[in-house]
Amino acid sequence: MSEGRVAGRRTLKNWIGGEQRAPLGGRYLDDLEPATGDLLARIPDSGAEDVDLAVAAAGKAFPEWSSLSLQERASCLVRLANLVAEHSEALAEIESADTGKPLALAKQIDMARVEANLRFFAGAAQHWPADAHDMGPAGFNYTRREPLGVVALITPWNLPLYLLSWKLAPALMTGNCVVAKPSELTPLSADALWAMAKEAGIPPGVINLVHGSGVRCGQALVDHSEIKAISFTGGTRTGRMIAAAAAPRLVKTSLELGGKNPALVFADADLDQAVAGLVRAGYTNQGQVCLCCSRILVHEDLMEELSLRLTDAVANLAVGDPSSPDTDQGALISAEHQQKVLAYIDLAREQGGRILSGGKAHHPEGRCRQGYFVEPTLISGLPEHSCLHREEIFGPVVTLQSFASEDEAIELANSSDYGLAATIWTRDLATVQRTAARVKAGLVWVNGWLVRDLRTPFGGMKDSGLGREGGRWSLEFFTESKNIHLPAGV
């Protein structure tokens, strides 16, 4: 890899089996850069031939690497770890140029938990405890978990090789050979990363990448007949149908889906600690984290002054050119979604909510003047039945609402069709407990937010998904379990 360079006005090509191929229809799509809408590459727009071609290449792959040890296995992610270490400043260069998000975040967010990603799981899989049963005199039972074989990985674009290697290091310790399909959108990370494959030791076509649209490609891979598992970040429509898809041939699928994350402040919470912590958890990566909390729900004894504290704090966020170590907020994925954020906060005016700070798209000075830029917003004073409250707008848009009681902040809490995650601010123990309980959502974070253990489950309730992925559960979601009875005496 060329350090200190984005890859950009190039042609991608997929990796299938080792090799980088064309597609196979001569189609491609345009890879534009969200900071100033300019072409940074041209990529495949595979079709069903093309992802024939990857499954093959990865069922060819299988019998080699599933029969491969642990620690073989492991050796090779973490010499991909390593390569994602010694790169990571020219990887979070590629990861800012085709997202849009400041190149700080890139560095110290995305690429350090790349190689969280794989060094942890390189591990976990080798510290999975087996099961085993002793039944007495009618014999003892154990439990081995087999690899399922091919594997789809469906990833989105606001955090492409965080969720990639997410999703990626778990299904190969467990011995899967893989076929991923990364956003469209943001496709450049992911090349990269499978140009390191071969030098970190990984068999050729254990790991194959398609690029293309959701409705060609990405569909083509989830209808494939070799297709043993499908794990998935995205939309909830688009879960939706891939589980639709799945059904018939009880595929499994892992379903990470959307979010609209209340954070509850209760009257007793450390303001300073409440401000800093709103402002990064409504913010962070311009508000397009699926764990972003995006509503804020406030005791009404604290509402005038968090809203005074928290407008400030947000019109001070620096908007601008995400190659500046002075940008806290970058540019939206596309023209497209760019509108339709706006969009949202012209309803709120015709809602007749108060814009507080932004409201705006955002047009810096320099190179970025193009580009696809939101003003951070923080609106008040939107009736309780607004869409805000409830639709999952993903960006830089957070909404006030008030509350007098216990009872009416749990309420307004469980009012979306969501459940991914929620945050809760107070001093009082019992608070806490009581709220987290009750609270449908499936991450909980008590006066913080977005605090990572890799090893505890991580997922949502209701329409933020099915099923659960880090520590065992991934370990779990991509292997079949089977049990095996020895007589006594055996």
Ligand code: NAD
The other form holds:
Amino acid sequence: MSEGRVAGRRTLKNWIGGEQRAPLGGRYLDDLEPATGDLLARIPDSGAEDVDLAVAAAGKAFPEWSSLSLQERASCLVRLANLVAEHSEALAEIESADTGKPLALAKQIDMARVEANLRFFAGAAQHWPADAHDMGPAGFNYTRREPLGVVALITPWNLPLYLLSWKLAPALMTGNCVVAKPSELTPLSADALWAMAKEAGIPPGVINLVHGSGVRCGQALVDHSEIKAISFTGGTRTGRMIAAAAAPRLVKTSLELGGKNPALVFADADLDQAVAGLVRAGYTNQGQVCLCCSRILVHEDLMEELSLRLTDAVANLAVGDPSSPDTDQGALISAEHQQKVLAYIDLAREQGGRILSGGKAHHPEGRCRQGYFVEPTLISGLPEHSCLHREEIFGPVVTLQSFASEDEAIELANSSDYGLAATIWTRDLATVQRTAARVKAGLVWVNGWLVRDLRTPFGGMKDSGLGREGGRWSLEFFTESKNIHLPAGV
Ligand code: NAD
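The block above covers the form predicted on its own; next, return the form predicted in complex with the named molecule.
Below is the whole assembly, all chains and molecules, this chain first.
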């Protein structure tokens, strides 16, 4: 791969059986740079016929790949991780250009995590203990974990390679072959990773990549009769459609979906720590992280001081060219998404909300003046039942609400249909223990946000998804258990 340059107006192909293949239907989609609106690349608008080829290539590679030893598969992943480390600057530039996120974030969060995902699962699968159950005179059981076959990985645009590698690594380590479909809005980093597969020693056909829209390419993958499991991260609406499509064939699904995550700030919170943490939790990646805390619930005694301090901190975030080292906030993913986020802010005004900071599109000087920027926005004073408190906006928009008691805080926290993550800000351990147990969320951070241990279960409750990823949860998802009973004395 060429160091230090973004792909630039290339025409991408699919990766099938280790080869680059143009889409059979000859159809292409435009991939735009969010910070400028310029064309970055043309990508295949693949259909069912391309998906068929990719699934067939994966099926052909499966017998050999699944019979390799764990150490042999781990060596491939470690070599791929080494290549990611070697090319991390160039990969970060690609990711930043394709998503609009600040380059520094793409380096420090995205590419660091891609490498960590590959190394982590290369090790975790080798340290995964097998189950055995001794029945004494009635014999002995041992449980094999067998690969599923060809699995589909479907991923969103906000953390493109970070999330794809989070699925790819455990799928491969457990012996499966893969057909991946990244978001059509951010296809470039996956293409760059696939270009490294041969050098990493991954045999042809073990990993296949098809580009295209969700409705054509994604749906064809989900509907394919040879797909044995679907690991999906994306919006709740799409997740429901995938679950419905998979159900008649009893295909396993892992669904990591949307969020509307609360931050609960109690009266004894350390305000310096809370303000810094809430800005990070609210606005990282322009608020386009499923875990972002987009509603701050604060004890009424702290409301005034916290809102003043947050207003200042949010107003100080630098919005602009993602490639500049001074930029805190880059562009949103698309013009359509920018309009959706601005429409929510207009609605907040109509509902009587006070815009404490931000509230408009942002037009930087220079090369990014046509980009899809929105000022980081903080809103208070909305009615309790406002849709801004309940619906996922997935942009740099955070609302503030006050509560008078712990019960009220929990009621507000649990009032959305989502249940992905929550943060709790207090100095009191008993408050932590009570509220962490009562809040309906799959992940809770105390006096912090996004501290990740890859061994722990990751996923949401309610409309935020089904199943968990991470550590043994990912390894279990990508395998089938087979129990074998031996009689005593054998
Ligand atoms: P999306 O659901 O629109 O798309 C996600 C992927 O699904 C894309 O690759 C898309 O092409 C594909 N797709 C769309 N329709 C499909 C269909 N009918 N069949 C098969 N595939 C289809 O989501 P998005 O806009 O790309 O991502 C944003 C959403 O992702 C947000 O809701 C966010 O909260 C969620 N997300 C969740 C997590 C998590 O871990 N829970 C992480 C990141 C993002």
